[in-house]
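Okay, so here's just one chain, in C-alpha coordinates, the form predicted on its own.
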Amino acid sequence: MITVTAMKWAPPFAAGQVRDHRVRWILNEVDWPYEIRLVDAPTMKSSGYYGELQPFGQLPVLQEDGRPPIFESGAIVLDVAMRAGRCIGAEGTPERAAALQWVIAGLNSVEPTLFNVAEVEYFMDDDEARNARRPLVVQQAKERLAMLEDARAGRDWFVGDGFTVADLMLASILKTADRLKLLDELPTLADWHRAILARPAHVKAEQDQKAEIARHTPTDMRYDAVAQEAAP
(Lines of atoms letter the chains of each structure in order from A and count residues from 1; the text may use other names and numbers.)
(Lines give C-alpha, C1' and ligand atoms only; values in the text may rest on other atoms or scores of the structure.)
Protein backbone atom coordinates (compact mmCIF):
# COMPACT_ATOMS: atom_id res chain seq x y z
CA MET A 1 0.00 0.00 0.00
CA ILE A 2 1.13 3.55 -0.73
CA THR A 3 1.18 6.03 2.15
CA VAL A 4 1.56 9.79 1.68
CA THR A 5 2.41 12.18 4.52
CA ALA A 6 0.35 15.34 4.99
CA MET A 7 0.07 18.00 7.70
CA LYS A 8 -2.81 17.78 10.15
CA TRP A 9 -3.47 21.50 9.80
CA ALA A 10 -2.43 24.42 7.60
CA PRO A 11 -3.48 28.10 7.60
CA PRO A 12 -6.51 29.02 5.47
CA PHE A 13 -4.50 30.53 2.61
CA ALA A 14 -2.64 27.22 2.20
CA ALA A 15 -5.58 24.82 2.42
CA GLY A 16 -5.84 23.00 -0.89
CA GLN A 17 -2.33 24.07 -1.86
CA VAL A 18 -0.05 22.15 0.51
CA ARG A 19 2.17 20.10 -1.75
CA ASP A 20 0.83 16.69 -0.84
CA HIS A 21 -2.18 17.61 -3.01
CA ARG A 22 0.08 17.10 -6.05
CA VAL A 23 0.82 13.55 -4.98
CA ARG A 24 -2.83 12.81 -4.28
CA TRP A 25 -3.68 14.25 -7.70
CA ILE A 26 -1.32 12.07 -9.72
CA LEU A 27 -2.30 8.99 -7.71
CA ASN A 28 -5.94 9.75 -8.46
CA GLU A 29 -5.14 10.22 -12.16
CA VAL A 30 -3.47 6.81 -12.43
CA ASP A 31 -6.05 5.10 -10.17
CA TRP A 32 -3.57 3.88 -7.57
CA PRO A 33 -5.03 3.48 -4.05
CA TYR A 34 -3.24 5.23 -1.21
CA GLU A 35 -3.54 6.18 2.43
CA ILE A 36 -2.75 9.50 4.07
CA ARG A 37 -0.56 9.68 7.17
CA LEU A 38 -1.27 12.94 8.96
CA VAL A 39 1.76 14.30 10.84
CA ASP A 40 2.39 17.09 13.32
CA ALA A 41 5.39 19.36 13.84
CA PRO A 42 7.25 17.17 16.39
CA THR A 43 6.87 14.16 14.11
CA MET A 44 8.36 16.05 11.17
CA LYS A 45 11.32 17.05 13.37
CA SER A 46 11.78 13.55 14.83
CA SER A 47 14.70 11.28 13.96
CA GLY A 48 12.29 8.74 12.51
CA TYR A 49 11.03 11.31 10.00
CA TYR A 50 13.77 13.90 9.62
CA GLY A 51 16.46 11.25 9.91
CA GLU A 52 14.96 8.46 7.82
CA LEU A 53 12.26 9.74 5.47
CA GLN A 54 12.89 13.39 4.56
CA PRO A 55 16.31 14.97 5.17
CA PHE A 56 14.80 18.46 5.51
CA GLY A 57 11.87 17.53 7.74
CA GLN A 58 9.32 18.50 5.10
CA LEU A 59 6.49 16.82 3.24
CA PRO A 60 5.16 15.04 1.32
CA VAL A 61 6.87 11.68 1.52
CA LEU A 62 5.56 8.69 -0.40
CA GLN A 63 6.15 5.33 1.26
CA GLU A 64 5.41 2.05 -0.46
CA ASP A 65 5.98 -1.54 0.56
CA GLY A 66 9.20 -2.89 -0.90
CA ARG A 67 10.52 0.48 -2.07
CA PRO A 68 12.57 3.23 -0.42
CA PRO A 69 10.66 6.38 0.52
CA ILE A 70 10.50 9.18 -2.04
CA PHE A 71 10.38 12.87 -1.15
CA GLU A 72 9.86 16.13 -3.08
CA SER A 73 6.47 16.50 -4.75
CA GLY A 74 7.93 16.90 -8.24
CA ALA A 75 10.00 13.73 -7.92
CA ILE A 76 7.03 11.78 -6.59
CA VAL A 77 4.71 12.95 -9.37
CA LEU A 78 7.25 11.98 -12.02
CA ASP A 79 8.00 8.62 -10.40
CA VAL A 80 4.32 7.66 -10.21
CA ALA A 81 3.59 8.77 -13.77
CA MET A 82 6.58 6.92 -15.22
CA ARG A 83 5.86 3.71 -13.32
CA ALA A 84 2.18 3.83 -14.22
CA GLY A 85 2.93 4.70 -17.84
CA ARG A 86 0.29 7.43 -17.74
CA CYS A 87 0.24 11.23 -17.90
CA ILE A 88 3.71 11.22 -19.44
CA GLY A 89 5.16 10.22 -22.81
CA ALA A 90 6.78 6.86 -23.37
CA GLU A 91 10.40 6.42 -22.36
CA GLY A 92 12.81 7.87 -24.91
CA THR A 93 10.19 9.99 -26.71
CA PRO A 94 10.26 13.76 -27.24
CA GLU A 95 6.96 13.92 -25.35
CA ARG A 96 8.54 12.51 -22.21
CA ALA A 97 11.48 14.89 -22.46
CA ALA A 98 9.09 17.81 -22.89
CA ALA A 99 7.00 16.76 -19.89
CA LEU A 100 10.11 16.48 -17.72
CA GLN A 101 11.24 19.87 -18.98
CA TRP A 102 7.99 21.60 -18.02
CA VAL A 103 7.80 20.01 -14.59
CA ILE A 104 11.31 21.26 -13.79
CA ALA A 105 10.62 24.65 -15.38
CA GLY A 106 7.51 25.07 -13.25
CA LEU A 107 9.37 24.29 -10.05
CA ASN A 108 12.53 26.25 -10.87
CA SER A 109 11.45 29.14 -13.11
CA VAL A 110 7.84 29.89 -12.18
CA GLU A 111 7.15 28.86 -8.60
CA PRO A 112 9.97 30.86 -6.94
CA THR A 113 8.67 34.13 -8.41
CA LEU A 114 5.24 33.39 -6.94
CA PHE A 115 6.73 32.51 -3.57
CA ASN A 116 8.36 35.93 -3.49
CA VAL A 117 4.95 37.56 -3.78
CA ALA A 118 3.43 35.19 -1.23
CA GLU A 119 6.20 36.02 1.21
CA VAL A 120 5.37 39.72 0.90
CA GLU A 121 1.63 39.19 1.30
CA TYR A 122 1.60 36.61 4.08
CA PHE A 123 4.85 36.67 6.02
CA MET A 124 6.29 40.21 6.16
CA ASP A 125 5.27 42.14 9.26
CA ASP A 126 7.14 45.35 8.47
CA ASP A 127 4.72 47.50 6.44
CA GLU A 128 7.45 49.76 5.10
CA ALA A 129 9.58 46.86 3.92
CA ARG A 130 6.54 45.11 2.46
CA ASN A 131 5.41 48.15 0.50
CA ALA A 132 8.92 48.70 -0.82
CA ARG A 133 9.35 45.13 -2.00
CA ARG A 134 5.86 44.36 -3.29
CA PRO A 135 6.01 46.25 -6.66
CA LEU A 136 9.26 44.56 -7.66
CA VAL A 137 8.25 40.98 -6.88
CA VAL A 138 4.76 41.43 -8.35
CA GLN A 139 6.22 42.75 -11.60
CA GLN A 140 8.71 39.90 -11.80
CA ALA A 141 5.96 37.34 -11.24
CA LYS A 142 3.68 38.91 -13.84
CA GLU A 143 6.48 38.93 -16.40
CA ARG A 144 7.24 35.26 -15.78
CA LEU A 145 3.56 34.32 -16.05
CA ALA A 146 3.27 36.21 -19.33
CA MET A 147 6.25 34.22 -20.64
CA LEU A 148 4.53 31.02 -19.55
CA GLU A 149 1.36 31.99 -21.42
CA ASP A 150 3.39 32.84 -24.53
CA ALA A 151 4.99 29.39 -24.36
CA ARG A 152 1.60 27.71 -24.05
CA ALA A 153 0.58 29.48 -27.28
CA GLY A 154 -3.12 28.78 -26.80
CA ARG A 155 -2.77 24.99 -26.67
CA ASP A 156 -5.00 22.94 -24.40
CA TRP A 157 -1.99 20.99 -23.14
CA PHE A 158 1.61 21.94 -22.55
CA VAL A 159 2.84 18.69 -24.07
CA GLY A 160 1.32 16.65 -26.87
CA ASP A 161 -2.38 15.99 -27.33
CA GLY A 162 -3.47 15.21 -23.80
CA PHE A 163 -3.09 15.82 -20.09
CA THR A 164 0.38 15.17 -18.67
CA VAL A 165 2.38 15.84 -15.53
CA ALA A 166 3.40 19.12 -17.17
CA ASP A 167 -0.18 20.37 -16.93
CA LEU A 168 -0.56 18.94 -13.43
CA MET A 169 2.53 20.64 -12.05
CA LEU A 170 2.01 23.98 -13.75
CA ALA A 171 -1.66 24.14 -12.76
CA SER A 172 -0.72 23.26 -9.19
CA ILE A 173 1.90 26.00 -9.10
CA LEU A 174 -0.51 28.54 -10.57
CA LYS A 175 -2.85 28.08 -7.61
CA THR A 176 -0.62 30.55 -5.81
CA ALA A 177 -0.83 32.99 -8.71
CA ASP A 178 -4.60 32.72 -8.77
CA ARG A 179 -4.92 33.30 -5.02
CA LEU A 180 -2.68 36.36 -5.32
CA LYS A 181 -4.76 37.63 -8.29
CA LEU A 182 -1.73 37.51 -10.59
CA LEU A 183 -3.76 35.86 -13.35
CA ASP A 184 -6.24 38.73 -13.63
CA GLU A 185 -4.35 40.26 -16.56
CA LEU A 186 -3.93 36.89 -18.30
CA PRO A 187 -7.52 35.70 -18.85
CA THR A 188 -6.66 32.95 -21.33
CA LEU A 189 -4.10 31.46 -18.94
CA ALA A 190 -6.67 31.78 -16.15
CA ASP A 191 -9.23 29.91 -18.29
CA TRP A 192 -6.72 27.12 -18.98
CA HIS A 193 -5.95 26.95 -15.28
CA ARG A 194 -9.60 26.58 -14.30
CA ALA A 195 -10.11 23.86 -16.91
CA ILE A 196 -7.17 21.80 -15.62
CA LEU A 197 -8.25 22.16 -11.99
CA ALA A 198 -11.74 20.96 -12.91
CA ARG A 199 -10.38 17.46 -13.57
CA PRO A 200 -12.05 15.00 -11.17
CA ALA A 201 -8.69 13.69 -9.94
CA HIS A 202 -7.69 17.16 -8.83
CA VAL A 203 -11.06 18.05 -7.36
CA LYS A 204 -10.92 14.95 -5.15
CA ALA A 205 -7.32 15.63 -4.11
CA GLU A 206 -8.09 19.20 -3.11
CA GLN A 207 -11.36 18.38 -1.35
CA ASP A 208 -9.75 15.56 0.63
CA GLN A 209 -6.90 17.79 1.77
CA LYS A 210 -9.22 20.65 2.75
CA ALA A 211 -11.50 18.28 4.68
CA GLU A 212 -8.59 16.91 6.71
CA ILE A 213 -7.29 20.39 7.48
CA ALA A 214 -10.79 21.54 8.49
CA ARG A 215 -10.98 18.71 11.04
CA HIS A 216 -7.89 20.00 12.84
CA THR A 217 -6.56 23.17 14.46
CA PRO A 218 -3.10 24.71 15.00
CA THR A 219 -3.06 22.93 18.38
CA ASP A 220 -3.05 19.58 16.58
CA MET A 221 0.22 20.51 14.86
CA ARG A 222 1.89 20.82 18.32
CA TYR A 223 4.14 23.67 17.30
CA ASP A 224 4.49 24.53 20.98
CA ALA A 225 6.25 21.22 21.62
CA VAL A 226 8.85 22.03 18.97
CA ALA A 227 9.35 25.52 20.41
CA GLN A 228 9.85 24.13 23.92
CA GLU A 229 12.34 21.58 22.68
CA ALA A 230 14.33 24.28 20.89
CA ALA A 231 14.37 26.64 23.89
CA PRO A 232 17.73 26.94 25.73
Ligand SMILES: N[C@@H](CCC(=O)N[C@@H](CS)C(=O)NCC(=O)O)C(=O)O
Given for the second form:
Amino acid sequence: MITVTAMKWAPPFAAGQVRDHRVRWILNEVDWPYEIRLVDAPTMKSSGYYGELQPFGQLPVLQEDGRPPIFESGAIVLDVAMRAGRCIGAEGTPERAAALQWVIAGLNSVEPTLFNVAEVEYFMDDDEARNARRPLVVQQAKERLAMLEDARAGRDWFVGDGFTVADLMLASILKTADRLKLLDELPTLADWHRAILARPAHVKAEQDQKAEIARHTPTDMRYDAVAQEAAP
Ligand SMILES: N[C@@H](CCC(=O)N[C@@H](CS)C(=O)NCC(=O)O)C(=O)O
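Moving from the form predicted on its own to the form predicted together with the ligand:
Now the full complex is given, and it begins with the chain already shown.
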Protein backbone atom coordinates (compact mmCIF):
# COMPACT_ATOMS: atom_id res chain seq x y z
CA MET A 1 0.00 0.00 0.00
CA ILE A 2 1.11 3.55 -0.74
CA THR A 3 0.98 6.16 2.03
CA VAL A 4 1.34 9.91 1.49
CA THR A 5 2.03 12.39 4.30
CA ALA A 6 -0.23 15.44 4.52
CA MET A 7 -0.79 18.22 7.05
CA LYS A 8 -3.49 17.97 9.65
CA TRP A 9 -4.21 21.65 9.22
CA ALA A 10 -3.00 24.52 7.02
CA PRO A 11 -3.96 28.22 6.86
CA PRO A 12 -6.88 29.11 4.56
CA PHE A 13 -4.67 30.56 1.80
CA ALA A 14 -2.85 27.22 1.57
CA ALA A 15 -5.83 24.84 1.71
CA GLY A 16 -5.92 22.95 -1.59
CA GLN A 17 -2.36 24.00 -2.38
CA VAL A 18 -0.30 22.08 0.15
CA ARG A 19 2.05 20.09 -2.03
CA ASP A 20 0.68 16.68 -1.20
CA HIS A 21 -2.20 17.62 -3.56
CA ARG A 22 0.22 16.99 -6.46
CA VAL A 23 0.93 13.51 -5.24
CA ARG A 24 -2.74 12.72 -4.66
CA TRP A 25 -3.46 14.10 -8.15
CA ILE A 26 -0.98 11.90 -10.04
CA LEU A 27 -2.01 8.86 -7.98
CA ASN A 28 -5.64 9.55 -8.89
CA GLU A 29 -4.68 10.01 -12.56
CA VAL A 30 -2.97 6.61 -12.72
CA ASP A 31 -5.61 5.04 -10.50
CA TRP A 32 -3.26 3.75 -7.81
CA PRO A 33 -4.85 3.38 -4.37
CA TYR A 34 -3.23 5.21 -1.45
CA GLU A 35 -3.74 6.22 2.12
CA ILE A 36 -3.07 9.60 3.70
CA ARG A 37 -1.01 9.89 6.88
CA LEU A 38 -1.85 13.20 8.53
CA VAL A 39 1.05 14.69 10.47
CA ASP A 40 1.47 17.61 12.87
CA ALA A 41 4.41 19.99 13.27
CA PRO A 42 6.33 18.09 16.01
CA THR A 43 6.11 14.91 13.96
CA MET A 44 7.60 16.63 10.89
CA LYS A 45 10.35 18.13 13.01
CA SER A 46 11.14 14.87 14.85
CA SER A 47 14.35 12.99 14.11
CA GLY A 48 12.33 9.94 13.09
CA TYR A 49 10.70 12.01 10.34
CA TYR A 50 13.59 14.10 9.05
CA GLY A 51 16.08 11.31 9.66
CA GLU A 52 14.18 8.64 7.81
CA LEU A 53 11.58 10.26 5.56
CA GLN A 54 12.26 13.87 4.61
CA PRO A 55 15.63 15.46 5.44
CA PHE A 56 14.10 18.96 5.65
CA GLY A 57 11.24 17.98 7.93
CA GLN A 58 8.62 18.73 5.28
CA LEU A 59 5.97 16.95 3.28
CA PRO A 60 4.91 15.24 1.11
CA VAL A 61 6.63 11.88 1.44
CA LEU A 62 5.44 8.79 -0.39
CA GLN A 63 5.98 5.51 1.44
CA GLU A 64 5.37 2.17 -0.17
CA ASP A 65 5.87 -1.38 1.04
CA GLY A 66 9.19 -2.79 -0.15
CA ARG A 67 10.61 0.53 -1.41
CA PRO A 68 12.57 3.36 0.20
CA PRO A 69 10.45 6.44 0.94
CA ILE A 70 10.60 9.22 -1.62
CA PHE A 71 10.30 12.95 -0.97
CA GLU A 72 10.04 16.12 -3.13
CA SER A 73 6.64 16.49 -4.75
CA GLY A 74 8.19 16.81 -8.22
CA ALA A 75 10.25 13.65 -7.81
CA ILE A 76 7.24 11.73 -6.51
CA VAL A 77 5.02 12.85 -9.41
CA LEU A 78 7.69 11.82 -11.93
CA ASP A 79 8.39 8.52 -10.20
CA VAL A 80 4.72 7.52 -10.09
CA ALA A 81 4.12 8.53 -13.72
CA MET A 82 7.20 6.68 -14.96
CA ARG A 83 6.41 3.52 -13.02
CA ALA A 84 2.77 3.60 -14.12
CA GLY A 85 3.82 4.38 -17.70
CA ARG A 86 1.14 7.06 -17.82
CA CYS A 87 1.04 10.84 -18.35
CA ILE A 88 4.75 11.13 -19.19
CA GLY A 89 5.41 9.91 -22.75
CA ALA A 90 7.23 6.69 -23.53
CA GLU A 91 10.78 6.16 -22.28
CA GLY A 92 13.42 7.54 -24.63
CA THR A 93 10.99 9.61 -26.69
CA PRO A 94 11.04 13.38 -27.25
CA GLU A 95 7.70 13.50 -25.38
CA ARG A 96 9.34 12.03 -22.26
CA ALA A 97 12.17 14.56 -22.47
CA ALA A 98 9.72 17.43 -22.95
CA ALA A 99 7.58 16.28 -20.02
CA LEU A 100 10.63 16.16 -17.73
CA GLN A 101 11.76 19.54 -19.03
CA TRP A 102 8.45 21.24 -18.24
CA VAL A 103 8.16 19.73 -14.78
CA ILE A 104 11.64 21.01 -13.91
CA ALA A 105 10.92 24.37 -15.57
CA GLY A 106 7.80 24.73 -13.47
CA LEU A 107 9.62 23.96 -10.23
CA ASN A 108 12.80 25.82 -11.04
CA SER A 109 11.85 28.74 -13.29
CA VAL A 110 8.21 29.53 -12.56
CA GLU A 111 7.44 28.58 -8.95
CA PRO A 112 10.23 30.68 -7.37
CA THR A 113 8.95 33.87 -9.02
CA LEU A 114 5.49 33.19 -7.57
CA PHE A 115 6.92 32.49 -4.13
CA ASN A 116 8.56 35.89 -4.16
CA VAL A 117 5.12 37.47 -4.58
CA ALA A 118 3.56 35.13 -2.01
CA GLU A 119 6.25 36.07 0.49
CA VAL A 120 5.42 39.76 0.03
CA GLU A 121 1.67 39.23 0.33
CA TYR A 122 1.51 36.63 3.08
CA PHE A 123 4.67 36.70 5.13
CA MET A 124 6.19 40.21 5.30
CA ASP A 125 5.03 42.12 8.37
CA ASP A 126 6.80 45.38 7.63
CA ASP A 127 4.45 47.38 5.39
CA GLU A 128 7.14 49.73 4.16
CA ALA A 129 9.44 46.89 3.14
CA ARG A 130 6.54 45.02 1.60
CA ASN A 131 5.42 47.99 -0.51
CA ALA A 132 8.98 48.62 -1.64
CA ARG A 133 9.51 45.02 -2.78
CA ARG A 134 6.09 44.33 -4.30
CA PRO A 135 6.41 46.09 -7.72
CA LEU A 136 9.60 44.28 -8.68
CA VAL A 137 8.49 40.77 -7.73
CA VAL A 138 5.03 41.22 -9.26
CA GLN A 139 6.57 42.44 -12.52
CA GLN A 140 9.03 39.52 -12.61
CA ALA A 141 6.27 36.99 -11.98
CA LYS A 142 3.99 38.50 -14.61
CA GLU A 143 6.79 38.46 -17.18
CA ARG A 144 7.56 34.82 -16.47
CA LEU A 145 3.90 33.85 -16.74
CA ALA A 146 3.54 35.72 -20.05
CA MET A 147 6.55 33.81 -21.40
CA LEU A 148 5.00 30.56 -20.23
CA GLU A 149 1.82 31.42 -22.09
CA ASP A 150 3.83 32.21 -25.24
CA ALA A 151 5.56 28.84 -24.97
CA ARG A 152 2.22 27.07 -24.68
CA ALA A 153 1.27 28.80 -27.93
CA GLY A 154 -2.43 28.07 -27.67
CA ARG A 155 -2.04 24.30 -27.36
CA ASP A 156 -4.27 22.38 -24.95
CA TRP A 157 -1.29 20.42 -23.58
CA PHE A 158 2.27 21.40 -22.89
CA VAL A 159 3.55 18.16 -24.40
CA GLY A 160 2.21 16.09 -27.30
CA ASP A 161 -1.46 15.33 -27.77
CA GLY A 162 -2.64 14.69 -24.24
CA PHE A 163 -2.38 15.36 -20.52
CA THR A 164 1.05 14.81 -18.98
CA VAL A 165 2.85 15.56 -15.75
CA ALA A 166 3.92 18.83 -17.43
CA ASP A 167 0.32 20.04 -17.34
CA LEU A 168 -0.14 18.67 -13.82
CA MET A 169 2.91 20.38 -12.37
CA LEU A 170 2.43 23.70 -14.16
CA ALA A 171 -1.27 23.86 -13.28
CA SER A 172 -0.43 22.98 -9.68
CA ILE A 173 2.19 25.72 -9.52
CA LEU A 174 -0.14 28.25 -11.16
CA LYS A 175 -2.63 27.84 -8.31
CA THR A 176 -0.44 30.29 -6.42
CA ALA A 177 -0.51 32.69 -9.38
CA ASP A 178 -4.28 32.47 -9.56
CA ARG A 179 -4.68 33.12 -5.87
CA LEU A 180 -2.37 36.14 -6.17
CA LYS A 181 -4.44 37.45 -9.13
CA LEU A 182 -1.45 37.15 -11.45
CA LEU A 183 -3.46 35.38 -14.15
CA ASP A 184 -6.01 38.19 -14.50
CA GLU A 185 -4.13 39.76 -17.42
CA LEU A 186 -3.52 36.39 -19.08
CA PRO A 187 -7.04 35.14 -19.81
CA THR A 188 -6.05 32.34 -22.19
CA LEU A 189 -3.55 30.94 -19.69
CA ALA A 190 -6.25 31.27 -17.03
CA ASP A 191 -8.68 29.32 -19.28
CA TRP A 192 -6.11 26.57 -19.78
CA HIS A 193 -5.48 26.51 -16.03
CA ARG A 194 -9.18 26.13 -15.23
CA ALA A 195 -9.54 23.33 -17.79
CA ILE A 196 -6.62 21.33 -16.35
CA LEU A 197 -7.83 21.81 -12.77
CA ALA A 198 -11.29 20.56 -13.78
CA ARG A 199 -9.87 17.06 -14.32
CA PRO A 200 -11.62 14.68 -11.91
CA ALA A 201 -8.28 13.44 -10.56
CA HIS A 202 -7.39 16.95 -9.47
CA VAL A 203 -10.85 17.84 -8.19
CA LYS A 204 -10.78 14.80 -5.90
CA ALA A 205 -7.22 15.54 -4.74
CA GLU A 206 -8.09 19.11 -3.83
CA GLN A 207 -11.42 18.27 -2.21
CA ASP A 208 -9.88 15.53 -0.09
CA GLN A 209 -7.10 17.81 1.12
CA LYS A 210 -9.49 20.65 1.93
CA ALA A 211 -11.84 18.31 3.78
CA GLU A 212 -9.02 17.01 6.00
CA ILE A 213 -7.85 20.54 6.75
CA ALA A 214 -11.43 21.62 7.55
CA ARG A 215 -11.73 18.77 10.05
CA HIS A 216 -8.76 20.14 12.02
CA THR A 217 -7.70 23.37 13.71
CA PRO A 218 -4.34 25.12 14.20
CA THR A 219 -4.16 23.49 17.65
CA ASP A 220 -3.99 20.06 15.99
CA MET A 221 -0.68 21.06 14.36
CA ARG A 222 0.84 21.47 17.88
CA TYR A 223 3.13 24.31 16.83
CA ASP A 224 3.51 25.15 20.53
CA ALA A 225 5.29 21.83 21.12
CA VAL A 226 7.84 22.66 18.39
CA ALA A 227 8.41 26.13 19.84
CA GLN A 228 9.00 24.66 23.31
CA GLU A 229 11.53 22.18 21.97
CA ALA A 230 13.40 24.94 20.12
CA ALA A 231 13.49 27.27 23.15
CA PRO A 232 17.00 27.76 24.69
N1 LIG B 1 10.33 21.22 -2.56
C2 LIG B 1 9.50 20.53 -1.61
C3 LIG B 1 8.85 21.56 -0.74
C4 LIG B 1 8.12 20.92 0.41
C5 LIG B 1 7.39 21.94 1.26
O6 LIG B 1 7.73 23.13 1.28
N7 LIG B 1 6.38 21.44 1.97
C8 LIG B 1 5.63 22.29 2.86
C9 LIG B 1 4.14 22.06 2.61
S10 LIG B 1 3.65 22.60 1.01
C11 LIG B 1 5.93 21.92 4.28
O12 LIG B 1 6.15 20.79 4.60
N13 LIG B 1 5.92 22.92 5.16
C14 LIG B 1 6.12 22.74 6.56
C15 LIG B 1 7.47 23.13 7.00
O16 LIG B 1 8.31 23.51 6.16
O17 LIG B 1 7.70 23.06 8.19
C18 LIG B 1 8.46 19.66 -2.35
O19 LIG B 1 8.05 20.07 -3.44
O20 LIG B 1 8.11 18.59 -1.86
